[in-house]
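Only one chain comes next, encoded as structure tokens, the form predicted alone.
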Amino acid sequence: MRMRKSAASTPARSAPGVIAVFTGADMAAEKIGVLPCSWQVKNKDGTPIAEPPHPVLAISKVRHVGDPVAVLVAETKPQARDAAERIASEWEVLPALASMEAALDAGAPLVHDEVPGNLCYDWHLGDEGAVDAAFAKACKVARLELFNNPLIPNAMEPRCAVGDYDAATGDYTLWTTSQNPHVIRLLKGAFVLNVPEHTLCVFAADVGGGFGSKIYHNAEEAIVTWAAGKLKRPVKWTADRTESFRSDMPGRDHVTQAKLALDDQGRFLALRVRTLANMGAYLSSFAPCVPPYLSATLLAGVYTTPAIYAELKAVFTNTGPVDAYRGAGRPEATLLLKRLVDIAAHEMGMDRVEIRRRNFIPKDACPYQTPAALQ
């Protein structure tokens, strides 16, 4: 949806209890910087993913389903509650694409306008040609397309972030349910608020339930740090169940198409897979690595698979942003192999653990090299 009129309205600002409304144009007056994406992709042609901006408030055009786009900072919780619903927009309807299928179709609507066809890359890995040969003398072919659904983080201790700011030496302090401050402090200090490492002061006490879901930067965290600035005192967000499953990042969201070509014995000759990975809306902390350095490189999983070639596309659309969570990759990758063998099984007549037993890596082959680039 694009925005015609500012969300920080009179009645939300008059509002008991209320000290400040900011939003998007507020942070952008300052110089505040978008949030990074700290992983890089590089596709078929050698050139760079498409990294559209991702304000920390949607300034002019919401993206997808939990895009903020005004903080409201008020004496207590329950008076934030009330004042937020006096947050009046206008708002114009755009066409929206809820599939990557959708994203990808000529003349597709653009979830950003900078980035053609909604393709945020376009990558590759292995040898085609000597997989192409392979399937020309195969025997069997196992055939699979594989749908790995979105993996929504839901942990019983939500994320939480305090910042404060120390007028007297211009140092700020963030608290934050983080499995990774390490990270947090230099991709808000150098990206997003602008200011010197050394002025940041990051702590990760009592983190909860994780698994990925809190280790990478989210808007929230740069909010209240740069909110405690300017208001010159601490400020707290603590997200509700409802929150948490807007704006914590889900994992997967994979549509996979493999097939496995074998000889007349069963044993494997060579492995294709061409996925359509989903970034959602914007590009998170580590999404872009997930799919083709997490997953595709583990495509040989234990076995003697001679040629294997991937093909994976990276596409923006209008949901929520993915980013690493409960095993980021190597869960997609697994399922794959496990599926398309058992496949393969049925297709050529055989016991499904004889199919494994005749393609497992043997032990005196050890360190052993895939076509998949790792050993």
Contents of the next structure:
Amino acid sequence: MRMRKSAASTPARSAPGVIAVFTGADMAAEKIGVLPCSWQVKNKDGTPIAEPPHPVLAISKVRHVGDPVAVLVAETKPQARDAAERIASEWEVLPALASMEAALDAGAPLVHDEVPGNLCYDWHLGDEGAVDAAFAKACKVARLELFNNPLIPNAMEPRCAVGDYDAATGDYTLWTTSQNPHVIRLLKGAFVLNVPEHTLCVFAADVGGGFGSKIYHNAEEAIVTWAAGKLKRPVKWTADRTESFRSDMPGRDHVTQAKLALDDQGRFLALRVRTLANMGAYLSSFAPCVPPYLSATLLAGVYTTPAIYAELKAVFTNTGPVDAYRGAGRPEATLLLKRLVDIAAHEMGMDRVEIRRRNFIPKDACPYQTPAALQ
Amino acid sequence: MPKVSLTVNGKPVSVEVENRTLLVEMLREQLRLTGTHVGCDTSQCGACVVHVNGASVKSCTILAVQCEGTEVLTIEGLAAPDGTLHPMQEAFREYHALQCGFCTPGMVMSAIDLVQRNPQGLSDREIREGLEGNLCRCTGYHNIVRAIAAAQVVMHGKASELPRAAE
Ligand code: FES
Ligand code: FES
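Could I see the form predicted together with its partner chain next, after the form predicted alone?
Now the complete complex, all chains and molecules, led by this one.
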């Protein structure tokens, strides 16, 4: 959606108990940076991936349900809730992309004007020629199309953050439900708030359930820290359940086509995998590394498959940003491989255990360099 | 702010609430009875079920002021003062009807009301249907159904002891 009228002039400002309302434009005017992506990948041709800016608060365009547009600080939670309903922004609805296939269609609307074709990156791994040659002499090819659906982490303990500012020393303190306080301090200081790291102290005391969903640098952490400095008062935010559903980073969301070449004895000759990985509307802290480095490199599994080729397109859509969740990429690769091996056994009339036995990496071959694992 | 007077777990209480305060907010945040859980804010999960005048109610879906003069029972009020568990709690323990335990307070409170409303006894299928307002993301429900089936035998006085779970 495009913002027609900003929340800046909102009647919420004069609602009872309201201390301040900030918009993305207010933060940009103070030279607040964007949420950085901290793990980069290169395209097939060696060029860098597309990393469109991820403003802390959406500025003129909202790209997904849960993309925050304003921050309202009030004396009490009920006052904040009431006032938030009076944030009057007006929106023009733009076409939205809910699937990667639609996002890659020629002529699809653009999630970010500066990213043609909504393609974040196009990556590959392995020896395509060796894989093609192996398929040419295969007795059997097993095929699988798999949608590894997105999942919402939904920790029992929603995310929360408290920012504080000491006017005497100029130091900021953030208490946050983070699995990753050191990195958050680094990213927030260097890229978002542009303040020296030694003025930032980050505490992660009671974190609650995480499994990755609390490992990223989230907008709210930067916002409460910055707002505490502006207002010279501590500022606290706690997600409610609906906010957790909408703004915690989901995991997975891969659509994969795979094929496995086998000889007549059920020995694996080659594996070819094509994946579309959803990045959502912005790149979250570690999102780009999950499908290539944490998933494709695991595609050999425990088998001696001599040739593997994996191709990967990472795609922007209008879902919330997708990032690492519980195992991050490794379960995606493992599920794919297990399913594919079962299909091969079934179609060849072989026992599922026996086909595995024939392909296991033998104990005495370890340490073993697979064709997918990075050296 | 309105004041609401009611009985919670057998004790009379008077609490100042906002008009919009939900029963679950009053229980958790003002009375600090945090055994009642909030798993959603959309009336779907049932983690928040308590009894109001004996009937199971999603406490996130009723205002505190609507509970004026009522008797509210939460998971904290189920066990006897000497710590003896209610047969439903005992059955959940015996039948391993929980993993993380987040849905459990609501499951137990719903299950007790379900059994009390059905003195003729419930089939497994009826138990499953009766639990449609309670979601569990861990157990897959089988052991919850087994626990309720076992507890109803004790609650209806058909046995003095809970049938033991198979080893
Ligand atoms: S908290 Fe989910 S139904 Fe009440
Ligand atoms: S036991 Fe975990 S949600 Fe039911």
